[in-house]
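Single chain ahead, by itself, as structure tokens, in the form predicted on its own.
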Amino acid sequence: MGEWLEATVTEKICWNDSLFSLRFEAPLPAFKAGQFVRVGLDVDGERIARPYSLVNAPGETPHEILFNLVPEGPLSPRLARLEAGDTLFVHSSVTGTMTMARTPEHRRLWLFATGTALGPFLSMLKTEEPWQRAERVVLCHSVRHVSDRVYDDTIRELLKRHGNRLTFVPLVTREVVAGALRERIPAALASGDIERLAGIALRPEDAHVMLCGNSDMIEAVQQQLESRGLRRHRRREPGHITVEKYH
């Protein structure tokens, strides 16, 4: 069943007024890239907890989460006020099914994320498994404003390390930004812009697609993919699409 562990904050990153990363030390058990952990604080005698994906790769420390500030929320405003040296709680049961180990064979891996859902994909891409499984990886990350873009240094390092095996497609929907598409992911997929930038086609013969983020994006993209002959991946019925919804 697991237990609550005390964690110590080592660093807080303020990407903007409502977007934060927390790095912390905690004796978490081994986990798989793409999984999430419950993070909590005690508030008025009650432990308030929410699930957050780990941005760090297995074996990489400190642990790290990325989250949006929800002003009326019971937890995120308090997490955003933490500083190095403060404590929080994490549950030892790290879980989640959006992992490379659960994907069927594929040659091309397509990763579509909105907002903070970029985190688990970075955890995956910092491991060897995607690069052992796929010839090409396309990472698409959609945000509203350029100030919402995070982990640019990490992405640049991944591009440098993996060369033309990795394509990064940034999307900024409410601003004109050089090098970024000003479309939502479903529109950019429908227009062909994502495949044009990637230089390859998204097709059922060789693709596996991971969708992580808001429900509207996931549902719209999944409908498009199903119209192309791709289907949801299930344990008893192998397919092409793995999904994890954030809200």
Ligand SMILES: Cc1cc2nc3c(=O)[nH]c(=O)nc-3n(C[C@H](O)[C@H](O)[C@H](O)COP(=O)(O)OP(=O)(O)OC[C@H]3O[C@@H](n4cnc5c(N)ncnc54)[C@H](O)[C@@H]3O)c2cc1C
Second form
Amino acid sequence: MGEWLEATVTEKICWNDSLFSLRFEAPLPAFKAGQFVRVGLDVDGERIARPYSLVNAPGETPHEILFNLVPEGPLSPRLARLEAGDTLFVHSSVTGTMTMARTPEHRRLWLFATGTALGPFLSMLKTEEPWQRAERVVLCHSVRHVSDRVYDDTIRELLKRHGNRLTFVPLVTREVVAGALRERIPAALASGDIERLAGIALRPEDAHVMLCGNSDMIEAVQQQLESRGLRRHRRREPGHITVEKYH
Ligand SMILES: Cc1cc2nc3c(=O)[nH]c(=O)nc-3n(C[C@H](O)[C@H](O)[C@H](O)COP(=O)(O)OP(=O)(O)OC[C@H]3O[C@@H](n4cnc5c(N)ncnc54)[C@H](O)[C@@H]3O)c2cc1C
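Show the other one: the form predicted in complex with the ligand, since we just had the form predicted on its own.
Once more the chain from above appears, this time first in line as the rest of the complex follows.
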């Protein structure tokens, strides 16, 4: 269902040599924060398309994706070469289940992202819904190098707006950076560092957890959480953990 729509790039942000955001205008239908869109380019007469989460909040324009260049990949290096004024294609069926509407009742929302998976969480946190539902939100973002950190301004703005209801836990795994944990998310959860920084416990009574990005992180964290009594959330079997794997 749905159709391909033509989109025009309005801006490219180069965070570093292999990390980019593309902003584009496209007549996409209404979507929910946390959802993704298929983005495509025509290469040798064939449309190559991949899913990308929207970083902009619903109603916010232009649309925006955050991605890293996978050198051997067929699409991401070509997306990285686009400039303002270029055309790309987006599919009209914006979709995905990692949304607040699909999330059961909770008082504490825990968001764990690796790399570019920060994007859908920013889209969500810019909306009112998480703040109407949760007393506290903990956003953990893991990157390898400090140069992979993105959207610091947006995070600062969210922290200003929501005060101590939001805790941001940056993790930089391959460099020593002031104010950041030098651990991967699974290790930082196992050591208790994340809960210590948040000042609250991650427990099944009041938590909902969203895991997005790298499958190794997702599987390792899910295993730990299951040993603490949390379980995958499914529509017919409500639980505590929502997952979206990028690769
Ligand atoms: C639901 C969903 C949402 C996604 N949203 C995003 C997003 O918002 N931003 C984003 O950067 N990517 C996202 N991805 C991954 C994205 O769709 C592409 O796979 C990625 O951009 C590489 O595309 P490619 O065509 O160049 O290479 P592909 O042929 O897709 O992949 C080549 C290789 O790179 C690996 N790979 C894929 N993505 C990454 C990555 N981000 N980092 C390192 N290795 C990777 C793949 O596992 C594969 O081994 C998402 C994937 C899914 C399933």
